[in-house]
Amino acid sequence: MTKSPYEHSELYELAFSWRDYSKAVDFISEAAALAGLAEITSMVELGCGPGQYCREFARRGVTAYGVDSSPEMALYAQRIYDDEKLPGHILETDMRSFRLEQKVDLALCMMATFSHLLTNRDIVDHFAAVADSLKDDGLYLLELPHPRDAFDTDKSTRDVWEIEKDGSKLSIDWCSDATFDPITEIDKGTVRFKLEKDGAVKSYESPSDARRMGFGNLRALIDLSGRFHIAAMYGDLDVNIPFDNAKKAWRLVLVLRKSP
C-alpha cells in the first residue's frame, strides 16, 4: 500500500473539507465580475487535486477543466466528472506547460498550490502557460498565503488540524517540521495524515517542498512575465476584506488580468 497522502485523493479531499466550496465559487464569480468579467462560460483550475473548484463551476453549467500532475488526483476528479456528466474534463499534466483545447475566461490556482512552483523560471513559465490558455482580457485568480507568513510573524494559518466525518477521524500535519533555506526560499517539510477508522490506524506521509516568497518578489515576477497585471487584491475569499495587514486579512488573493 502506498504511504503518500497525495496518492489517496479521497483523504486529501477530506483534509480540506473545512472549506465551503460553493461559497468560495460565489466569491470568485463576484471578484471576476468586479474586475470586468461579467459572465464565466469556461474556466480551468490549476493544480486542481480532487477538483473541488472546477467541479463546482461545472455543476453551475460552466465548461470547467482541471489540471494536475498527479495521476491519482486526475483519475479521481475525472471519475466524478464522468459520474455526474459534468461539462469539461481533467488533464494529467504540468501546470508550467499545460495546453487546453480551447481558451477559457478564467483560470484559478487555489489553496497556495502556486507555492509549489519552486523557481523563478517555474513561475514565469507557468504565467506564460496560463496566459496562453486565456481569452483576451481573461482573468487569473490566485490564492496565496498572506505575505507576513513568509517572515514567521503572527502566522495566519495552522499547520495541524483534524477532520471528523462518518465515524472517521483524519489528523493532518502539513509540514510543521519544515526547515527554510533562505538562499532558495524553499521550505522542506513532510505532509502527514493519520486516519483512525473502525478501530484501525493508518498513517501516510510524503515530503513536500514549497516556495516561501515575499510580496515584492512575487509582484516583480508578475511584471517580468509580461503576461499579466494586477486588477484587484483581497485579504480573504471576501470582496469586502481588503488586502492589508489587518488580522482578518489572512490570505493574499490576487486577480490578474491578461495583458494585451
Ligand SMILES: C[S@@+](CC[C@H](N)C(=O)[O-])C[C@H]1O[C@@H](n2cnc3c(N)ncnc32)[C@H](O)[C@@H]1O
The other form holds:
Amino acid sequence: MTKSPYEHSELYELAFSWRDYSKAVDFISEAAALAGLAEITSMVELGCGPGQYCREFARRGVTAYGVDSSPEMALYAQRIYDDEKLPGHILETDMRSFRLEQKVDLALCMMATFSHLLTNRDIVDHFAAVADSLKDDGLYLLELPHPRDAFDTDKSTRDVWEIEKDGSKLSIDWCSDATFDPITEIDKGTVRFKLEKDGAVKSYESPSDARRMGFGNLRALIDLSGRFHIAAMYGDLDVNIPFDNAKKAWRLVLVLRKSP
Ligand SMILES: C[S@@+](CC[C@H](N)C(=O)[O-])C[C@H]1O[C@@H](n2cnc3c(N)ncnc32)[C@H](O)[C@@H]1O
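Next up, the form predicted together with the ligand, please; the one we just looked at was the form predicted alone.
Let us now look at the entire complex, which starts with that chain.
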C-alpha cells in the first residue's frame, strides 16, 4: 500500500488522459470572458497534480502557477515547466494556506480536487487563501461532481475504467470500495492502479479520503466565507450546457467572483 495515489504522478496523468485539456482551457477562457474577465494574464491551478491546466495556460503565454501538496506531483509538474521553459512555476504547498508572489486573474480547482478539503474549516480557509491570491474582481472556477452523485440516485461518473496508450494498458479503480461516514461526510476508499507494460504487470494500492457534500451546504459555505459569490454555473465544461438535472449536466462547474 502506498501512502497516496498522488505519489504515482505518471499513472495519474495516464489515468486522466481521456480529457482534452486544450478544449477544457478553451472552455475556461470562454466562461471567464462571459463572467467579465476578457483577458487572462495570470492564473493558478489548485491541487494541480501533473498540472494539465496550468501548463496549457502557460503554453498560451499566461503566467501560470500550480499548487500541490504532493512532493511527487509538484516535482513532476515542475519538470515539465523546466523542459518547456514555461512562464510561472509549481509550488509544493497546501491549498488551504498558500501565498503567491503576485495576485492573479483566475484560480482553478478541477476534477474532484475540492473534495480533498475534508472539513468545513478546510473549505473556509481555502476560500480565504484563494481570495487573497486573486486580483479585485478575480474569478475562481471550480469543477465538482454533480450534486446528484452525493445521493447515489443516478451516478454520472464511473469508478472503474481502462486506458490504453503507447502499448501500455492501465486499469484504474478509483475508490469503488468506498465507505461513507454520514457524520463526517467523508468517503474512505482505495485507489488501485494496474499497469500492463512490456509483458510485465505492476499493481499499486493507496487509500484516499474525499468529502461528499450536498450543494446546499457548499452554497452556505461560499456565502458564509464572505469572500466569493456565484457568477455562473454550468453542467459540463461547455458554456452551452446549463447546470440542471438533465442527463447532459454531469458536473457542477461554478464560476465564483471575488467579493469586494
Ligand atoms: C484529483 S488530483 C487533481 C489533479 C489535476 N488538477 C486534475 O484535475 O486532474 C488532486 C490533487 O490535489 C492535491 N491535493 C490534495 N489535497 C491538497 C491540499 N490540501 N493542498 C494542495 N494540494 C492538494 C493532490 O496531491 C493531487 O495532486
